[in-house]
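Okay, so here's just one chain, in structure tokens, the form predicted alone.
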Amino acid sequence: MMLITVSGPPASGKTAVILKVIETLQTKKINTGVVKLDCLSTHDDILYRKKGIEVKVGLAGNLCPDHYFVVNIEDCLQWGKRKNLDILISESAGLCNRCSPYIKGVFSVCVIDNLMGVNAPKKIGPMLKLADVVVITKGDIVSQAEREVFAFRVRQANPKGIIINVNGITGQGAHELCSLFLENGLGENVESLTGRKLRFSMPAALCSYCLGETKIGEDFQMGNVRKMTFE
């Protein structure tokens, strides 16, 4: 079974893109399922089920969804194997723009949208920089000049990645993205992820607020604390 990891900021169009890609895969008789990882709630599983797609939802709650991804992805993989899937797609929202749920040797996709602004690629860390493919959505809403500048900034952030524009409503570009999936890893049979490494480390330490502290002030700040410098 092939595993593909898809990440991106909330509302960037990840689910819409995945749905259009799976529609193409279904015409090729490729059995594809999805693991949807979110924070508090999601209704995207309803959209997948309406298309006859196997889907499993995981809600991170008060945990970082990308940390939640790493803890659960091996179990997700084994679920996909039990479902006899040919491809399993994991969908995770990179809320902090710092984490990166990408695994060495596993095909990775980052979805971002033109409405984020032309400077947004500079603000996104390894989630964008280490992706094999960067999918840019919502290009029909901005001008040609804005699309070109945005794509240029993406190229600066990720010189080696493949950049492709996909319209999550019409499906334009989804066939090309599907072809990239098939050309770059369908032969990669992932039996287990145990022992495999992430492409980039998660944040190095926890602060007291990560552990549930609510009071403000130095007396309540412990762990990974970084202070600003003022003159």
Given for the second form:
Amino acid sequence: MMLITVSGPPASGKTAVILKVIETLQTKKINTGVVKLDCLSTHDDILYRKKGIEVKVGLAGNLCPDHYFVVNIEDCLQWGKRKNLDILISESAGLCNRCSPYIKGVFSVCVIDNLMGVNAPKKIGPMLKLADVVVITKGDIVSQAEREVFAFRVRQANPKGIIINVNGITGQGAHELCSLFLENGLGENVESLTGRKLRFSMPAALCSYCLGETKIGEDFQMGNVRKMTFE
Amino acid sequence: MKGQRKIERLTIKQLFREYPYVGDFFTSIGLIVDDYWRILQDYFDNLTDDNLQDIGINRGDLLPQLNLFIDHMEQIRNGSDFEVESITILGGYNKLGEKEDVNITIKRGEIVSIVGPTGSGKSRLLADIEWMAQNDTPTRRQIFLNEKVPDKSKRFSVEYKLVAQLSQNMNFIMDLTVAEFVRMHAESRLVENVDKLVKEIIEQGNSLAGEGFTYDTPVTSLSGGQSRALMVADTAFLSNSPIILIDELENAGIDKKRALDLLVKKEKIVLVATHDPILALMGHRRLVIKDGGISRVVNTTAKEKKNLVLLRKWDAELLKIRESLRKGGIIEEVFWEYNK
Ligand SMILES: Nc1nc2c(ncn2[C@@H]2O[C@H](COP(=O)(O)OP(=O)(O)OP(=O)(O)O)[C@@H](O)[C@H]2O)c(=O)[nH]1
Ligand SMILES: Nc1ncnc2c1ncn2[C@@H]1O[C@H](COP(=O)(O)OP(=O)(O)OP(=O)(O)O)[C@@H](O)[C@H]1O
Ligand SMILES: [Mg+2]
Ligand SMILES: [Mg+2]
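Could you please show the structure of the form predicted together with its partner chain, as a counterpart to the form predicted alone just displayed?
Below, the chain from earlier opens the complete complex, with every other chain and molecule after it.
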């Protein structure tokens, strides 16, 4: 089975793009399923099911969704294998713009949209910088010039990845993205993830607030804390 | 070129002098450069692990990333040495599975219009061209550049996009003035003479728009027609894409002929998907799409060109009426004038 991890900021168009890609895959008789990892709730499973797509949802609740991803991705993979999928796509929202649950040797896609503004690519961390493919959506609602500048800034932030524009509503570009997956990834058969490594470590955390502290003040700040400096 | 560049031995000052845009590399990954006399390798070696954690990049990736960054930027700065002289559309199959029996070559400076009912496959044709389809899209068309199979690596090139698209319902989402906006675009193309270009684009944009705008007009307050006028001028001067796709310029309230003339003067290949008879006839040729296939190729005839003159006159009259209405004019009178 092939594994593709898709991440991106909330509402950037991940589901819309995945749905269009799977439409194309279905015409090629490639059996594709999705695991959606989110924080509190999601409606995405309904959208996937409507298209007859096998889907599994995992909710991180009050845990960091990206840590949750790493902890659960192996089980997701095994679930996909039991379902006899040819391709398993994971969809997860990068909430802090910092994490990237990308795994070495696993095809990684970041979905961002033109509406985030041309300065956004600088602000997104490894999720954008380390992606194999950056999908840019919502090009239909901005000007040609903004599209060009946005793609340029994405290129600056991720010199290595392939950048592709996809329209999540009309599906323009989805067919192209699909061939990209098939050319670059299908050979990569992932049997197990145990022992594989993340492309980049997740942010250092574990302060008192991670552990449930709610009171504000020096006395309550413990563990890995960093203070701002003022002159 | 790759690999020969020994940037790691340069001081950061030398690096900035040689590649003026590298500042963007450092800011876009979140690194601060303070000591410009430092050797680059030394600078990378001395970043703390905490520092690297923060910016989210592995130490060993820094130099290769910077080299790749410079590769891409140099490609933009120097432009492509590959010039598109022509594109060729080799027919595939229409939606009914019938062979699309065409072999059309379109040359630089040519305007081709695309007509056909809704859902007939106009957008698909444009997408095939953009993707440089090689029997690998639903239409199974094949696209050649300069009469040869194009290099597949060009498909995803951001530096050298084959196609620029001027779309109908576009907005500006940035809070910038016209001048700032055009400047930002020019800077991302790494062109010289930014000031001169900005001036030229704003002047040309104004000559296409019904109503003028200034350097200081916020782009978000441009009217639909003004936005499109600005984008036509911007695309003509700043886009390096040899092919321009125009989607329904008809409702744009801009001088269509001037707009097309400007693009063609810049040696672009212009494809216009349209329902507007004037735009359709402005093409040197038009492709008629039916059931997902090109069903007919019509060379605009001499008689049609004559009719176009008439159509444009009517169009101008219509514009006058619109103008008059806006100013509170009496439309009866305009018609009366026209009937004389
Ligand atoms: N105009 C336009 N809208 C789009 C495009 N792509 C997605 N959208 C819309 O953007 C909204 C969010 O898209 P989703 O696909 O749900 O986004 P998501 O990234 O999956 O969101 P979460 O899973 O909630 O993080 C939807 O209303 C889509 O219809 C696009 O290319 N153009
Ligand atoms: N030759 C073909 N074979 C199979 N499918 C096709 C073919 N041509 C077009 N299609 C499909 O038909 C659908 C409609 O085509 P398209 O969106 O290009 O129409 P259009 O002419 O642009 O319509 P509109 O005027 O409404 O914009 C698309 O899903 C497209 O992929
Ligand atoms: Mg979603
Ligand atoms: Mg269309």
